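In structure tokens, the next block holds one chain alone, the form predicted alone.
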Amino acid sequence: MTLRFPFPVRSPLRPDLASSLHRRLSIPSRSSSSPTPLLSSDHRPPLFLRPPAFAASRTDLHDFRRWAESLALAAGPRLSASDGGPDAALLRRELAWLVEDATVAAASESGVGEELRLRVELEELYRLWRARIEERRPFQYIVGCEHWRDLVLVVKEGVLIPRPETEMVVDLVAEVEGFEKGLWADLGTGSGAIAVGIGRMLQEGGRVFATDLSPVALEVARLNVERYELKDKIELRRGSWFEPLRDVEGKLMGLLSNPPYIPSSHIPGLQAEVGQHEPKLALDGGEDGMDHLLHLCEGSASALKSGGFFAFETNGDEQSEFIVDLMSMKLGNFFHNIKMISDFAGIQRFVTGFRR
């Protein structure tokens, strides 16, 4: 399988944002981040990791694919036109990935009508595909994983699906001199994607503190940390933003976050896979999308040590421009070398800088 949906979402900043800065800098806490086997008893493993405990004939599987393709071909134009959802071509690729993850061909069998081993019952495949088309359930939730960088990360309902553009955060960290032995924080870790990506690069003495308010997110992050054998490099902590990091305040080499940054009023208009299924907690950035970003900017001055690095993901150009202006002028006594970094699509997606 390959990466599924990039789901880029951008929204304009409200024009009155600057005038409300002083009122909103003090933001309240956010309310309710070679592999080994998984998992805990309350979470099913990703489809491709389940044992092939079921069977079906090749003919039966072929019938399923014909039925599933007919649904994809019929629904694709409608979904794409309605809200920019998946078209028929993408749905057909997803179908191929689903079958690939779900099947194991018996080594001695090759003819039509002969048996295949399945990781789920054939009836379950029908149910999963109907949920994909009719309920717009994200494909990553269907198969239970997302391919991100060179990782295969566990995901489930209640946890934000890692986006391709966020991969760049790991690359930005790798450019910081001496990052391998420093203390890092990934705030709002979700599935743990950023923390795991960085943790794999750290050397002795290096550590990532990955925080999240959501217990579901922390459970999934724990599975990903364990899967990549990084328990000695990544410590998971529950709490809102800086609250779980009081014991390392002023000691962090780096502070990273992909916070909620979509304006509240824009959530209902997002692609159905996002707005109807992914956790609002991980999407909603308040009235203009800036609530949590402003809180992160203010808190970074206390959290980072001198020379410490920060990288925040934003909704795009206008939010990034505002953050750069804020940290250069209002918080200029604390930070320097502040700049915007473009993502793969040329959008000014990230703001980075250093503590004085």
Ligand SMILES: C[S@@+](CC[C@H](N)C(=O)[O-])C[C@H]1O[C@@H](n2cnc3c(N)ncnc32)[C@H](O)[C@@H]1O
Contents of the next structure:
Amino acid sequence: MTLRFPFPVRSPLRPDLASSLHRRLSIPSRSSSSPTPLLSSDHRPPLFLRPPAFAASRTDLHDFRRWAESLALAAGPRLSASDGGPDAALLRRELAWLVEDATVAAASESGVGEELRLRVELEELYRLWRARIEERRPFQYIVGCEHWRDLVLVVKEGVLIPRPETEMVVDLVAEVEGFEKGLWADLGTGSGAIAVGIGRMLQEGGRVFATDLSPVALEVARLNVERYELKDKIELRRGSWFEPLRDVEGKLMGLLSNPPYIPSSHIPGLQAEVGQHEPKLALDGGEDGMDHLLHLCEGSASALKSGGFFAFETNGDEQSEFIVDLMSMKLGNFFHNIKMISDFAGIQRFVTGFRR
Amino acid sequence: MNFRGHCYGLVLRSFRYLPFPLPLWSQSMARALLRWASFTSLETSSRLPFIQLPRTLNPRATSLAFSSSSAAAASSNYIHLSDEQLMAQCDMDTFKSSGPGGQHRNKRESAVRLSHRPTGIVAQAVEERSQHKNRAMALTRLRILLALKVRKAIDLDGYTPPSELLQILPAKSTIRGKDVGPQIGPNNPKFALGMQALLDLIFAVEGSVSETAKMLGLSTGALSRLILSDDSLRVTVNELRTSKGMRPLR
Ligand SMILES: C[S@@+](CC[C@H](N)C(=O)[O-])C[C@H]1O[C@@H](n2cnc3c(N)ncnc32)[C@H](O)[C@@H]1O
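Okay, that's the form predicted alone, but what's the structure of the form predicted in complex with the ligand?
Everything in the complex follows now, all chains and molecules, and the chain you saw is the first one.
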């Protein structure tokens, strides 16, 4: 079956599609505070891993692109002006990535002549893109993955989409002498991004304990650990912060965490992709955003072995300064060489240091 | 068709008014654009601003790029540096530095801009899906830009083309020995090295294609075809020729 959408480019809305969309998906309202309810598509693998079981003509795909592009161009300025959402240029890149994930790259497999092989039905592509624009569903949840460093990590509703800033944590670890053979902990691992990034660099004897309170996060992290064949390097544990690590207390060479650090009062004003779709548990850091960070700082002294390293991501300059102050003054007996490291936008994003 | 023209305009415009020095287009970016075959015909896309000097070249960079002093000669080996060495000469940042970033944002900060301190040349990448990959892409682009923009003075008396230049020449060149190996095309990362040496020579003879061809053992036509095979190379040669009052190659 081939679907055609011969409507003019300037009126991208198609009532029958829109209503079928409403039937199929539950749409979070602006005021709803919980993340999007799990969709049926959540139990399916990410787009790029699905078999290319569908077909469409090149013309059909071309028409989809034109339609989607016009939707992006029309919505971009409004979204970026309203809450700092995606602009048209970013949406167009996302569209290119969506098509990349939905089609088969290798020419030999992609079908001959006019036929293209797809990993979803063409009709579903229209629905997905409409959800992207109209519901502000994050692109990464739509395709079910995020490219992070040189990894492709599975993500889905219920787990935080790893951020580009956090990519640097892996580089910070790689600078620690002898890191390859140590015991590491990634607290609040989410999709497992940091743990997988580190796990791949470890050698004999090196190990990462990746913990989270959220069962969904651990389920997704497990997928990623398995996909990168790191089951023997990364151990997933459920529990709150240091709780699941009692047995390795004082033995850790490194503690890494990107804990929730957004002040509660900022949550309602977040861009819709984040505030309405990503889990609150992964974002909300309490009144000043520092609840979890402070807990981590205090627990580090007993968790780390002597000479052990820590790196925490923060909300930026203010939080980082506060933590540097705390670690070098109040906790100065335990820690030394405390540093702030800025991200590539020039924001003091990380605090690192060593256990005495 | 109208939509096509409309879109082309948008592509141009959206890059023209970016609030930072203009992106420096490389072929791969152009190729990425070409994959949007539905919107840009070959004809229009070849008029996209593939390569431009950053608007704010520092004065030192200008002299580096266009003088023939020995200082320039010494520093023209940037593209022979390893990735790490070249990165060490760069400031890296992301474009969107407004706002708190981090957990507040969905994917805005993965674009990367590299500013090469010694020359002031800026290369950036936005279209890759992770910051890591954008950085690698920006570095590749920086190498191409360095090859295009940084000139080394050469002594025409007793000139012998370096091996990296021989490698990009077609097999029919009479000065190209058999041991040089197969011809390297614009898609090969090593092409930038040969391109730099070729441009050094073309600049030394002030844009004359026939003279350059003679020195490389090629017919003028064969050399023209080589120059035209790469958009950024063609644009650079034609800029030089136009500035000397010569007809651009086409
Ligand atoms: C900002 S996300 C970071 C996820 C991942 N490390 C990353 O960088 O993409 C914070 C993570 O902390 C987890 N978390 C929240 N409270 C926690 C707690 N009390 N104990 C352990 N993990 C917790 C959340 O479920 C979430 O996965």
